[in-house]
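To begin, one chain is listed below as structure tokens, in the form predicted on its own.
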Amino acid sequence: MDRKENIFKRIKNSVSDGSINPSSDRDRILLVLKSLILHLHPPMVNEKTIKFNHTFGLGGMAVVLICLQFITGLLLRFTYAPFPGSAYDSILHLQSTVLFGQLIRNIHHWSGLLLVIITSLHLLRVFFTSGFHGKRQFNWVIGVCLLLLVVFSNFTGYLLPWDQLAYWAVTVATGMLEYIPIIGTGLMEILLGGKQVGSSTLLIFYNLHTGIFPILIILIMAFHFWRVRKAGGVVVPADKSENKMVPAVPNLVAKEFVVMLVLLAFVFLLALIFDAPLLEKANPAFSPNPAKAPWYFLGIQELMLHFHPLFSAIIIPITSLIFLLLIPYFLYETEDNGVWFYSGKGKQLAIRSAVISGAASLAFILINEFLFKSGKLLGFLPDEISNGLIPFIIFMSGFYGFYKFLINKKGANKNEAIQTLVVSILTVFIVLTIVGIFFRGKGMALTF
């Protein structure tokens, strides 16, 4: 409450001295916008969180692509009829008609996926500062829940266009939740509004794309927002040189509106040059070879040729995600640190362990492809436990018993080991989902 009133106070002040005339209409939009501004960010921000190196600008640039997302969808939405019979013709009337539609629809396209991989770096981006520690934990848990919402607006956006490779790639996205015991044929009927990808799966999606995730974003992202200012901003360095303050305008915002204005550039510059994909009209009575989900669940598909999808499709990515909401709550030994891999043992643990845990998934991925083609390690047990439950204990093991080297052999204290394990389960993740995309031909056969 004091801080408002300062604002208020340091505002009615400019008014008074006559450094703003409120008479003139310049100044009234230069009142307002300062006044806007100063709800977004502090009047005051520490010099060393504002460096570019230290945030890079990603939770700005995840705001400028929503709103980009929003902005774009709503022109889409004036054209796009959301029925099997009529949805792939909207998308061509829109291309070839529409003034301007093709490049509208490349940039919602283009800033759709930028979203994710912006978002995901930013998630990173927190986690490697250790912004998650005291005020900051439930924040980063709002923060897991956001990228979540933008993956799924972004997987439901992507049937709309009704084209073979939307078709079927949600298709094969849907069917991984069939695995789940008991309630998962069920669960996949609600989301389809039926047995398989129809009409009914396309207006649900729709809505869900159009309404739904839309609003959810812009509540929890205020939110998320108002934690951060809750918390005291970005998490600053620990390191002895002094907390120098600075106004936020103009030394944070005008960096903002650089970024922003780069980011902008490079979305149009893409959305320009490449358009937006799109194949053929859906059919399906014929699946086209190979048939990939999105390419942000392609890792999870390149662990289901290697494991029971039962652990591949639900265990083992439901097991992640819990470990990753849980991070903050550890017992650590120190908190809020913010400088980037906690010390220099952190970095260097960081790197060995993104380097061993690739090189580890790439063998793994080559022997189980050309040596255990079926999977099957032992044959006589029921697929489940020799392909799903033993695998999954021995690698959960591993990682345990990595987890204790680190603070016993190498001497890594609870901050550094965790950071070295997420490494490691993240270079997995983005070796599997590379093979994925570039690797994986005919059949999902691997290919060079």
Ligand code: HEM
Given for the second form:
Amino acid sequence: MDRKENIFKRIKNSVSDGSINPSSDRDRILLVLKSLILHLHPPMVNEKTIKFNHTFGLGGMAVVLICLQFITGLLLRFTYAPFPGSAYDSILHLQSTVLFGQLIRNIHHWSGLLLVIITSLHLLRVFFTSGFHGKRQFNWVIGVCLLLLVVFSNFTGYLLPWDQLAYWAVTVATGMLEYIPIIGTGLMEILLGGKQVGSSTLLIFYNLHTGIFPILIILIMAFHFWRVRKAGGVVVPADKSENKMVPAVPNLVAKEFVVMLVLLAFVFLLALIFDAPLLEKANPAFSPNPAKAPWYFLGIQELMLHFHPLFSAIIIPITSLIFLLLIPYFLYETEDNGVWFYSGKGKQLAIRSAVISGAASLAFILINEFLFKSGKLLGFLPDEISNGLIPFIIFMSGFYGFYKFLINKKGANKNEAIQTLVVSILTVFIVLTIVGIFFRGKGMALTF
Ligand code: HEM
Ligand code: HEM
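Which structure goes with the form predicted together with protoporphyrin IX containing FE (HEM), now that we have seen the form predicted on its own?
After this comes the whole thing, all chains and molecules, with the earlier chain placed first.
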């Protein structure tokens, strides 16, 4: 009640002291805008939290891109036809005859791709500035749900152009589900609406993409913002400098506005220069070589070349997701410190572990490709064991040993050790994804 009264008082005061005189139309609009903004931001914010290099505006950028996806997506719906006989032709029609059709498709394509990158960077920003403790713990979990929704929105959109790229990428990616024991085939058939990608799949993906996922994104995003407000805004750096509160309008809002304009200019420029790809119409009888999943699943596809699919496509991704969800709930030594990389030592350990894990995963890929397959050493055992369970146990023990080493030998505290561990897992994932995107050619052989 007190805070509400405060807001009303501030608005009333600014009217009575003449700083806003709503007798003119301009000021009346400003007053309404200001009140509207106060639904999203608190009236006063800590000066340290609005420095650009504290958040890089990444959460705000994700909001802008989602709005862009909604606007362009709704426009695309006017001409798109979700049936195998007409989907591809509707895209050709959109590109060649509809006014600004190609541009709108390009914006939707590039902004969708950027959204995955920006949301992942926002996750990293929150992680590396310790913005996930205490009151913010559950908001991390909500954030992970948003990330999954963004990735699956992208994935369902991927099929819609119904060209060779779309058809085979979705066939490869959904094929991974088959490796889930017992329920895998059933699950895949439910998602595809049949035994293979076809007309039911296109309709299911279209409805998920333009109906169910957008509704979920709006609801969960509103919840996410509400939790940021409930936590009193973004995490405040616990450094020695003085804490000074400044009004959110214009200090924060002006910065957000600039970030939005620069981002929009960048997306429009991309869309003007590069057209969204469109290959020939989908042909279920002819598979391209190599057939690759969408780029954000290529880390998993790369892993499948090294380990048994039960582990590479199912157990390792699920274990990683559970680990990601649990990150805020490990017992840390200090919370809410809001400083990048936690400490100087944290930063140093993170950089070293990124270099070492990057080099080790590259070496592993090369050795496994050219010298011997990891499972061959124990070839007398079933493949699930020799090429799945045993390497999995070795890697898990390796990560645990690394964690203990950081605590006992490097004198890291729990925050620094967990941060270093996450950096090394992340680096492995990034290396796998880069190799999958750029260095796999015909028959998925390594090409340089
Ligand atoms: C997080 C939100 C969204 C993401 C990440 C996303 C992503 C994508 C992607 C990657 C494509 C394939 C684009 C291409 O290369 O051609 C696509 C297509 C499409 N999307 Fe979305 N989208 C989102 C939201 C929406 C919404 C809200 C709608 C409509 C209500 C929509 C409607 C469409 C339509 C009709 C297509 C087919 C046209 C085409 O492929 O150019 N999208 N989307
Ligand atoms: C569609 C995706 C997302 C949107 C639109 C979004 C939006 C935002 C915004 C606007 C903020 C406040 C300002 C800022 O930090 O830049 C924020 C904070 C936060 N976000 Fe997200 N977010 C998304 C995804 C995620 C993900 C993937 C995570 C982590 C898994 C996450 C976790 C958090 C947390 C914990 C905070 C509070 C951080 C702090 O207090 O410093 N969000 N988000």
